[in-house]
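The form predicted in complex with its partner chain is given below as one chain in structure tokens.
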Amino acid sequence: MKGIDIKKWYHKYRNDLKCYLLLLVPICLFSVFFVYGFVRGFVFSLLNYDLRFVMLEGLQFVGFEHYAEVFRDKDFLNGLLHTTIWTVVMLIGNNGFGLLMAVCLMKLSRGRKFFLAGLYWPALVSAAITTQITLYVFNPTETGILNSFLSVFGIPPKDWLVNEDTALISLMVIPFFTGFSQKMIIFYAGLNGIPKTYYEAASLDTDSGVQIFGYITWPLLGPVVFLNVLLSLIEGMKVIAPMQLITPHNDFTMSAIYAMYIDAFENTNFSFAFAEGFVMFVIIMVLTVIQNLTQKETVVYE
């Protein structure tokens, strides 16, 4: 029997070994914090782990009772509605502005890097600062930026962040206009990746920028659009910061994830919160799969 030649073996597999050694740390972290947490969370969602009752009643298996309850829970459904509105608005706003800015940047012959850096600036501002801006703009007194502007026309101050009709819209305004930066960068990279030859060939047939965009840019940008829409969907569906920081416990702005947070950490109903989390997971997964299937059918790469 021939012994293993370690040197030869190492030489043959050294690249694989290096790769897997580098991957070992993230795999372990992923296993502990995501895979383990995911399965454990699912187990919890099947129990009655609600600290308001469980110490007195004891731990019990309740099956899918919490899942059925999630779809009857007014607060969660209300949160889901607001989350959906938020996601759709941000998806359209951030991607629309992002694409517009990226196209504009591509048209610039000079100063492109300067404007690119300038337009990326909002992405560097923390969520806490954005919330403060929202609070200053929609401050309910006469000193609020919007109210003081409206007072010029004799319109009395309005409590924008509390009123049922305006609360969610008020929260969305600042992120709607400032959340495009990352999308813009991705679109910009995508636009740069489209070979110039396509445009040169198209310019022989038409001078119309709209036609070129519709027949060349948009189809070839398909994978980038897919990525940005997917990112927007996930970002939107897990929104919590503006609701929690600006309008805590407000019925009119409650998001699904914030409702989940309240159920877990304030109401101590951990099992129910886990069930809400899994419902959100399934919703996001289904949306992603649908989007993936749609994208595969319509986008032509070459």
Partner chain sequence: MSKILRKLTCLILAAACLAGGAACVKLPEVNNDFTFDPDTVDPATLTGTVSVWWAPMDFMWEPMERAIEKFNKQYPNVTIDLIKKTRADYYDDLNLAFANGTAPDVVRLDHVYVQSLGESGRVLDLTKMTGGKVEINEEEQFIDQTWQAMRIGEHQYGFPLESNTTLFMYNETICEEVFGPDYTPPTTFEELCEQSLQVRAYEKDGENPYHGFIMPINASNSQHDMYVINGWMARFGASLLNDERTECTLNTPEAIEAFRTMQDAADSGAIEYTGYAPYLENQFIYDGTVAFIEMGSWIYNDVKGMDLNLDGESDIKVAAIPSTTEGIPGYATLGSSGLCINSTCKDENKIAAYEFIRFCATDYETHMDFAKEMKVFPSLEAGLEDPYYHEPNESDPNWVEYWDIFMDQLLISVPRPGTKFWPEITTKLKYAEYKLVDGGQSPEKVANDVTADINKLFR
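For the form predicted alone instead of the form predicted in complex with its partner chain, what are the coordinates?
Partners and other molecules omitted; one chain follows.
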């Protein structure tokens, strides 16, 4: 049996080796910070890792007791409801505005890059700045932007961020109109990837822009729509910054992730928080799988 010719083997697989070496660092980082943390978190969710009691009683195995308790916890279920509303609204608003802006940019013959850069700037604004803008607009005093505008019509100032009927809506307004930038970039790239020959062929049959968009543009944007919807679902389900920075401990705006944060870092009940996190993980995974299954028959990849 002949031995392996190392030099010949290296020349044959050197490109593959370079790729594996480049992937080694991100794979190690992923393993350490995600896989290890994922497994360790699941183990802790099966224990009574509560700092209020663990020093006295020690760690004890409780199985799936915390998972059963999650579905009885009113704060988490209330937060899950608000998170669902937030996700649906932002998915529609951000993707709708993103697609509209991308289509408008494609119609420009000059200055496209300038307006593309200008419309992308909201994506560079941090969550802290966005929350400050929300506070300025919905300030409950007479100096608030919205209250100042309504006072012109004789409408008294309102506590927008405290009232049960307006608190969650007030939090969603600014992100609804400013969260389209990243979606716009992805839609813009997708529109640029559609061959112009399709539009030239369609123009022979109709001059209607609506029909061309419905029969040509929209079907060919299937993979891009899938990606943007998936990103919107993940972003929406993990929302926490507006609730934590603007309306902390407000039952009318509590999100699922914020409820998990409170259980972990304020109530020191880490095992229960881990269980809440894994419930959210399963929900996101189920939504992703459902979306993937429904898109397989409708997405056009060529």
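All figures in this text were calculated on a predicted structure; none of them were measured in a lab. The term rigid core refers to the maximal set of C-alpha atoms that superpose within 1.5 Å between the two forms. Positions refer to the first chain, counted from 1.
- Look at residue 11: with the core superposed, its C-alpha moves 2.4 Å between the two forms.
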